[in-house]
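Here you get one chain, nothing else, as structure tokens; it is the form predicted alone.
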Amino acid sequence: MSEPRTRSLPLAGGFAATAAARARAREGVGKTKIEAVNFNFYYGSFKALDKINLAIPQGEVTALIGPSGCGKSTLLRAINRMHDKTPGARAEGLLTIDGESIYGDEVDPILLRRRVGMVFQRPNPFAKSVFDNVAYGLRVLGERNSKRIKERVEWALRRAALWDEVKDRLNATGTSLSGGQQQRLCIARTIAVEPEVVLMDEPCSALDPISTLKIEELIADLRGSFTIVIVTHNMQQAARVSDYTAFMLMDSQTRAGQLVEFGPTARLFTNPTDPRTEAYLSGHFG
């Protein structure tokens, strides 16, 4: 099978080297949905992203851990060219979805963000109805069967674990909801126009202790029917959360930010291969 074409220049070190790190990436991996192969990435001169190796496997949920800095958003907005509109950001080497490239010529960034979905940081419902932030994706994309609207938004509701909560306030704004119910309406959101990929930016930072609990069941309960990657800086949430784990920081002479470690979580957690990754999860750094 050939190599999905990118923008981007010529991997370094020919198929030899691009097969050691398929190889390296792929380390307890099923079958793989997303994967970096020597994948930088630039804001302008600066380089962000220096040569990660990384397979995202499917149905499953990977965690990006790392101290600040060291490019796990970067990565992160990547996987749905977010960037796009960032003056002078450019992508090098391989990054797939399915084996296509992310980042080839041919690909609709808009159509790209119909398979990958992205829940931020914070909640940021739209000023519509709840009902209304739910069917919003829907309707973009054409969906003009109130029936069919109706039944998603409430399929979308129920995933998120928010329908028993809303289901009698479906028309109030989803901005009267509280920072919890913001989220998983968000999730809802996202959900509702089934993308292929989740992406999850920090999802309970700005939320409190019970809010977060939800969140994270909620995250357990999406597994399987989507996969999902998420950026923490919370070890514990990570431990619990996640099937797989890549650890990441910043290179003290570049300033990039590269993939030190990747694995099944269990193993790295308990048994890290890095000497750098045992001493960021044992707190001496970070």
Ligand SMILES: Nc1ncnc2c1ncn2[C@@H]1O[C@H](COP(=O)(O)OP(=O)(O)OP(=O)(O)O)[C@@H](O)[C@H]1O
The other form holds:
Amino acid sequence: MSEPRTRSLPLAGGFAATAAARARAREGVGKTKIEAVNFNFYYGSFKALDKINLAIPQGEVTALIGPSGCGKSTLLRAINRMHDKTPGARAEGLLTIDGESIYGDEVDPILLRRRVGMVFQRPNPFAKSVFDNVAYGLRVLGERNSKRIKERVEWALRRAALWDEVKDRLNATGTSLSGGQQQRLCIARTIAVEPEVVLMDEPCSALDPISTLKIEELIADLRGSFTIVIVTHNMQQAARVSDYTAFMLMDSQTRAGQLVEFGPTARLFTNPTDPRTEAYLSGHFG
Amino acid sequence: MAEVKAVPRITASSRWARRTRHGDVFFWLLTLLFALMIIGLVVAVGIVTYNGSAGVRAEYGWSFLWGTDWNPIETELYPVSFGAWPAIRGTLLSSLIALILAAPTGVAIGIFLSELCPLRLRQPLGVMVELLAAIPSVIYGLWGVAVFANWFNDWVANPIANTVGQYVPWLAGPVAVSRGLAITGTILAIMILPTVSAITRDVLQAVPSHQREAMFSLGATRWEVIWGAVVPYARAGIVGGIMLGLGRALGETMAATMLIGNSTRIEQSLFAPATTAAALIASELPNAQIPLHESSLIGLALALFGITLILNLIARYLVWQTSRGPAGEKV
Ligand SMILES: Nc1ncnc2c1ncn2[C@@H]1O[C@H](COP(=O)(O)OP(=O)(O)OP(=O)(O)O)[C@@H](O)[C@H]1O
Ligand SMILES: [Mg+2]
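Got the form predicted alone; any chance of the form predicted together with the ligand too?
Below is the whole assembly, all chains and molecules, this chain first.
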């Protein structure tokens, strides 16, 4: 196993400056958490990701943007090996977390996923109570002490800005909450086990504007404690919540997803280096 | 974006619109009619069995249900008497045995088919399970009498009767040859196994994949995903499948008649011959000599009807219990 890489990235400015600065004050923030080096991904013979190179910094929010079908979800789900159950899906090249290869032979995907949690596009609470939804991950970790579980559940629900709304109905089914509450419940469930990385695949696309705002505030609040990678179709959202942005595009011939540009969000949005980024940001494709 | 070639627009012709408008009403009436037919059937069955059993109800009243003597023909020892308990007891016990054997096994098979089976095997195994579910019960009965009974006696019934049976009266010998509650229950279990497995598989496959993904993303093992998310999500459907199997076991006539031994004497041991409501009706109705005999058999049918109804209500209640409140969600 190689030594963890500590190549740091240029500082982000602009939109998220204060929150990011606060976060960066904590230890390790800004050093590379996840790195892709010539990373390819295949579905059977179809190449969905082509030579992705990027370094996602620790404790910050990285947005993946790009038109539909360019491979954002594929890249995101590659990070916690959610593709393992997909027949024919196959990774190639290097993808690392803390310098360790995610697809290495010795890696246990179960343990990996305890470090890399995920929030999905559609809120998907379990068919259990609000409390059990959050507690389940803790029980999976092997926690049996009900007092500690209680503390942890409350902590997670508070961090997910949901506690005040559900503290009187912890026994109600998760699915009886509103869509936005359900999504925050899913975030609480994910952060309850304190993963190092939280992946979010269009977490707001099924939500109304107010719920979306709440989730964005939540992301800002979680920044620093977690490394967050978020896929979004909403450019304003990417600009609002992220420190770094990766712009991806599908190759017009092979349909393989490629990384066009990666950099601090403020810089990428105001001063993109690649003309394709500029075209996309000004609404010329997708 | 690529240019898309223009094709003629499709508009609703007024004639078509008119027809479909009436079609809606027509379709609604048709489905309503069929729905009413179901209710009508249930009511009709209720009325027929109720009226048909007037004689026995007048003679015995409710005590018909727990009367232990069934003697359609007068002998020196026993007067003519009709008590439903031997048949009801046999029905409940044989179905209970079937349920105990088939429910866990069937659910396990369903879980395997839906969640664990290698993709290449899933299709052939699934087809096989469905084939098993479609085999007529007389074939199971035949196989039970001709093949399974000997094996069961040698390897299950006798060993149990000779060991545990020494101390536990309801597992005691002597073991009836090729007949009895235990072997009937076992054959019924085999019969309903495919039903339970196939339904379990279907409801598990209907569990949305996002439930599995949510579990996986928490770092759950495959086993935890299945027990923690997939099965709880589908439990209402699984209970439904088990109940469907139970319903089949309760009413099963052919295999039961062939294997139960058709004895209306109540014996404690599960290895002794017995009878079930369905078997008794099937074997005695054609030969019923006196009106009270026929009326008693119809009364037995009414009792069986009531039992299935009550068990179904209990099942509904179970489903409702598990699908509400803190424990779960309606599927
Ligand atoms: N399970 C799969 N099997 C085969 N091909 C897939 C699978 N999932 C995705 N693909 C293909 O991989 C490519 C990238 O898909 P992906 O879902 O990563 O896109 P995306 O950028 O997330 O798009 P969207 O914004 O619409 O969610 C697409 O061409 C898609 O058809
Ligand atoms: Mg996607």
